[in-house]
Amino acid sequence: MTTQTLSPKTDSPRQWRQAAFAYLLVAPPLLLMLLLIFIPALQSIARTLTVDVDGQVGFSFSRYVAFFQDRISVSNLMFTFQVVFLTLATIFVVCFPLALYLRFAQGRLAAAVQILALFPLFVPGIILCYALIRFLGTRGTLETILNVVGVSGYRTPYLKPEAIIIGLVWESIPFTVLVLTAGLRQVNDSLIESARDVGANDWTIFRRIILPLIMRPVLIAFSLNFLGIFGAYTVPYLLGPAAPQMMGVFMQQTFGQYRRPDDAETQAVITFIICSLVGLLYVRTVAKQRIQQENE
């Protein structure tokens, strides 16, 4: 019995057609990304690095120097970083226990917890903001409940950084829980059972087995939450203080109210560069995961 094999000459046209079809499928979204994201971003970067003096166009960092020399601009940038990292820390403190519970628990209670964790997905951001204003604001629902039970001296977080963090955490819970739960489901139950058989407690299992195996989902959740929070606008605008401001609100007011499009473009480029660095972390994590899956 002989086995027939395709020669390279007969197989290469088929491979070429398959590759051409694959590139054809990828071409529309790639072109859309180039036209709507990369080309405008490169044009904005080029404009912020050029200066026109007496008709002479030259290379200059003057816009960026002016940004970092402006006390208000630097204060808003630092405030944005502060809110982002405090929000991320709160998100993981809230979502890690939820994800662990949903991974290992079963029954109706676990199903109800999962529904509650995913509920913010179906609430628009502006509705969330007005609900939090009514709940957290002065003489709002929370203060009324505290007065009923005899607790006085309530100070509302509304129009303070705390309100921004609360709103952004609420918005980020569903996505973070989904990513962490998906990562935890990749942890084989046999590993946990083997660790328990040799006497490992729950904390040792979490620290030595679960946490190392879900570092990639954690990095993915961190990266995507960072990008969404750093550029957030609706929640900081409606719940946050008038000053300092997060970069999304700062850019809009610089462009719309102060009529300074050049400064707003510089702020946008700085925000884009910071988010791109975090985006590289996300791309690297996903690429490593894909390579590992292909090798397996």
The other form holds:
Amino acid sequence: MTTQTLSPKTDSPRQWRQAAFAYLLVAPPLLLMLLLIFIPALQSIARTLTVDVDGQVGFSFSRYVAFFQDRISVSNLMFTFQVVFLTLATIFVVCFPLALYLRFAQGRLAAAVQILALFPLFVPGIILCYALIRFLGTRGTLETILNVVGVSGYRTPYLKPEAIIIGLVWESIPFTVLVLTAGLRQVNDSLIESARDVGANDWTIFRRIILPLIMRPVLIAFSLNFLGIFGAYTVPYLLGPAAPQMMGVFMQQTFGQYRRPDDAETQAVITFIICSLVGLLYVRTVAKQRIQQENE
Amino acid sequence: MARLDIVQLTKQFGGVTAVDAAQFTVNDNEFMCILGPSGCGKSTLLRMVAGFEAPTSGDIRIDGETIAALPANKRPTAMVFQKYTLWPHMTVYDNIAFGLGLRRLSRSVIEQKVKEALELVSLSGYEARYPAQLSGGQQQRVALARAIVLEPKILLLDEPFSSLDAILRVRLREELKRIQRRLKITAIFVTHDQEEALSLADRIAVMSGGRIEQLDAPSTIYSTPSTLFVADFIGTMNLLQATAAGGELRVGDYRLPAPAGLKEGQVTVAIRPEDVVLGGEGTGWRGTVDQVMDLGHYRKIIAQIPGVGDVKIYLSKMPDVSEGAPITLNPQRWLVYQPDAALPLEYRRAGAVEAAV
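If the structure you just shared is the form predicted on its own, then what does the corresponding form predicted together with its partner chain look like?
Let's see the whole complex now, leading with the same chain.
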């Protein structure tokens, strides 16, 4: 009795060469990420989990315990969560109508709105902050206009959480509109028309047809915006209050101003873990999308 | 159970007239097909009835009441689209139940209606499947079930089978006809497929350039097309240039008797392939066989007749005819289209019989 063994295609020399070439192409960025991100991150995590008592190094959660026992640290973390979720909610409230308009409207006005929606993409964060200070600040453009039209008692959002939210929303609009519009363009007109045909109104179509069909772009916009906002520095530093602070500002001050690198490292690892969890949501969503595309 | 009146309905996109003063009535329980080539305005006409396009002028009435101002979601119509219309995130059950849920029917009523609709389209047991798990034909059956479950006054179908393969298309066509007869529903079916229209419709409206060229029963449309466009578009037709003079038609070197009342001048003679027989020595058109196409139970022959041009005829399996062989043709019935006359004139030779193929 003879048996035949068919070698799989991947074993052919050509396939091996192709695979080796592919690895060679991705090697430099992977190496850079390993050296500049993963290894320092792992070293930081390891340092936050060890304690040195009289030259004896041991495993300990003491740094984390200290973080969560410190009223200011916890307040800053909670403040960051509040700002992130309020900003995300505002982003979707602002960007969904914009994206829907850009998806369904045609003509010059739609083209103009698209350019306006993408404009913040070309404005550096620091310029945006100073522009907002001039616009929203005390005796700024907005207050002057309100005074001219007879509205008094303006209370500036500058140096308040609202200013951070306004700045971060402004920064996030282009990316969110792009992702949502791209997702909406995948929804075929006939799916919407057939819903209208069986009696659905605009709100029902949005809630029951459009939203479930663009859940992946929504999750991608949610997770990437979350990551950007959670670690934001420039906008919260220039527009936000002195206390409480967002984690980005808190870390920088702990490290640079108070000269407590160990505490800053713990804050960074906590921030990293929270962002990693949201990052996992993004990776899972993108992976599912790729699997679906490959199956189609 | 409803009657639809289309009254001087016009739709313009910018300077282009997509539908030009369409006027017709679809009677209660009638199955009407709107047939025409791509871009003739047939889908635009249907979309105006469904409420997806606003008419530029004219009116749409169902049972005498105007619906032209109603939005699509308030009209007593339901539409089956060309493709991609099942909501992919919903199961078959949810797709069909969606419209019923919007009408705030009780869960038990919805369940019963969905069950009946699925039985009607022979898809019982498919409730839990998602559209991606269905074939193209099954998806269109679900789309049909989703439309008819709402018991619309008018069922609108926009080329629902055009993306399916030929065998499935024929099967679904038969199924649709059966369902329409059983439910006694008034339906408008838009298609560019003349075979589909001829086999399904009680009446056909043939459209071209936004206008309705002819509205008649399928047999009338086929046997007596009222315009040259319809003659050319429906079925196969030999269209030959001729001169009418002295009570005769001069087609190349040959003469044909002219129908009564024909004025002298340039005309077009239209002859169906099945209205030409072999033979007629002496008076027959002599030429050679250029092509023989075996189409199963009959053959299509293209004969080259000097001075006349190519003439298509249908032949049964006998007698045997080969390419290059001499052939003599004898037209039995023809229509004559005059440039300034509204309708063609017909001439039928005495004793001429309908072709058997």
